[in-house]
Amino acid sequence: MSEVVIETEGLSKDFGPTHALQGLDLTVRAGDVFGFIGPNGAGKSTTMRILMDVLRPTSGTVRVLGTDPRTGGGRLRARIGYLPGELALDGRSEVGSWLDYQARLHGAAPGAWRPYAERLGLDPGRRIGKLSRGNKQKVGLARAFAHSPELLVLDEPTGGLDPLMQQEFLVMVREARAAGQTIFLSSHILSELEHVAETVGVLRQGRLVTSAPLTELRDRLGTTVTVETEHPLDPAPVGRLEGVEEVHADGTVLTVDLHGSPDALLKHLAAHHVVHLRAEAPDLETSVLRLYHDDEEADR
């Protein structure tokens, strides 16, 4: 079993009467790309700030790279590339000089940030205060990646980036994963996470709804099979087949929610003239929306 890089147990954080995190148990293993999903206010940024010791938990335990962030200090932070959701930069500095300063703090080689700045289209001579939001985000990304950290903690990393730079960022994540780095990132752009995340944690109102490999999450939610036949089919026998959860009929078109093997469904369809058949696994966004719906139903 691979090494645990991030581990929280019973992690809670209160801001007065507001419970931002409620008993969060989270495990991220070495070399994983872990997508942390949830709406605004779910507790994603709070969790990341606790990992970086920007915030202290109300209760529970947390370990990052085997160390309690409250005692790890600069030595621990030097092993992490962090992009906060609210990026604070020195607006008076030039991009290059600020990144050089950050590189020294993290023990990176001089100019280690330059390849990332070039890929992201950053001008090192520009003053930070005059940059757009998207270009400031690129500065933060160049800083996070430059020293090849063991762990990348990235809070909404594509915020403000145009589609081309979003794609470049995903390439950077894949390269980091191939180099053995661990990436823990949050995003509202679920279609992006779908291309890079191996494990997904779904957060709702400070609680972890689920944490599972993306493939397992999809399998758990099944497959949608759309079948068009020459003549209308009776949906009742289809609904009794093994693995079929729901059936919706609309004329000659059947929509089937299928869990498990399609064998029984295919054998049943073999006796009919099938005009068209399409099987689709739910995308990440659909999967998360279903999980939220199920969790809300369980709360009632």
Contents of the next structure:
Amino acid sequence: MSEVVIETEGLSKDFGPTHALQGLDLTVRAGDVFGFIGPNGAGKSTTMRILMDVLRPTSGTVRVLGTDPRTGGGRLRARIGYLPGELALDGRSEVGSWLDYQARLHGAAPGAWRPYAERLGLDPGRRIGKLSRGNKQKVGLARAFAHSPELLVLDEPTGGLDPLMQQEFLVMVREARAAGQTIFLSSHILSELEHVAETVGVLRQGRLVTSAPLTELRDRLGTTVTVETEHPLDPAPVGRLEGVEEVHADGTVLTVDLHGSPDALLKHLAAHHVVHLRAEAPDLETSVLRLYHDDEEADR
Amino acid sequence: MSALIARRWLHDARAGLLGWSVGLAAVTTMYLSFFGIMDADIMGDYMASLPEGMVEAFGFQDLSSGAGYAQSTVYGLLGPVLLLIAGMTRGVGAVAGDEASGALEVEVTAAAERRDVYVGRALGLTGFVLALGAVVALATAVISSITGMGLSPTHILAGAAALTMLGLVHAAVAFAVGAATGRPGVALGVTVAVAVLGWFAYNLGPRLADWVQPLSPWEWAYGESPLEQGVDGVGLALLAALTLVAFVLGLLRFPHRDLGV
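I would like to compare: after the form predicted alone, may I see the structure of the form predicted together with the partner chain?
Let us now look at the entire complex, which starts with that chain.
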């Protein structure tokens, strides 16, 4: 088991009557790319801001790189690169001078940000106030990566980036991962995380719904099989077959949600005249949305 | 770390510093320049014609002497008004304003301690107000030598120090209340209240009760007429003490609260 980089136990945060986090248990291991996903208002930013000691938990414990953020202070944050979800920068500064200042604040050499600014196509001579949202995001990313921190905490990192820069960002994340850095990033859109995250934690209403390797999550979601037969099939016996979770019949077309082996289904179909058969992994997005939904049903 | 943050804060405030400097220099130069032109007798007659209550309420002094004229125009009225506005708005902005806009988050999440951020910005703000005070002192010295107001350098320094410290007290209150609460509106409201109450206590306090006037920072600054009498160590010490108390109280709270909520 690799070292634990982020660990929260029973983490709760109230803002007045609002319960932003309700007993969050989260574990992120060293070297992982952990995607933190959930709808807006689920508590992703709140969690990250507690990790950065901007907010203090109402109850529960937090450890980041083995230290409580409350006592770790600046020395701990020197080992973290953070991109805020709502990035606000002083518009009067020039990009380069501001990033130099931030590098000094992080105990890094001024100019450490240059390779990242170059890769992201950022002009260091421009005034921050004149930049588009996407370009400001690049300033924030360069700030987070510049001092080669052990842990990157990135809140909605791809927001505002064009597709080309999103690709560049993914390359930066992979390189960081290869260099042994741990990346904890959030999004409310799963497809943004699908290509980069190895582990996914699904957050809803301040609770972790699930946390699992992406491959495991995909397996858990199974396969969707669509069969077209010459004559309509009776869905009832199909539904009783081993591995079949759900059956939906529409004329001669049968849609089957399958978990595990397709053997029983194929043997059953062999007795019929199959016109067309298609098996595909279900769309992860809809499946995760269903996860939120299931959880909601369970609450009732 | 605090020094780095202070330098950066001043660097970001340089445009504002320049603007306020030009404004204060212009007001000082313009008002004090009139002194040489005006007939002392006419000024004396004018003062005598004003209702006594009005003279008192506005803190007007003998306009026929250089020190009285400078005190009545620049040091007692327009100077503090401008310096207090500059100091208060910057003081509110330095923590509470940046917190509300979100710009504070990229500094407190860097490898700096909260107290470094606080102390650094407090030092930057102090430098900002001191620089503006120095501008007024310099402009006064220049005009005084031209118009023959008869103000000695030590008396100019004494007056400017009083004015500067009066500005700094209010900047510090705005800064500290903002840093302790994170609410720019509250910080501004409290500071304006302190300024206005202090102003009335200084000018009208004696009519109410004996103990009212000595509570006013304006009395600490100008009670001993520094432009005329020279440095008032006790008054400056009281102003410095209140500044320090405000900064320290803010520092006790700022590192321990949630930011940007």
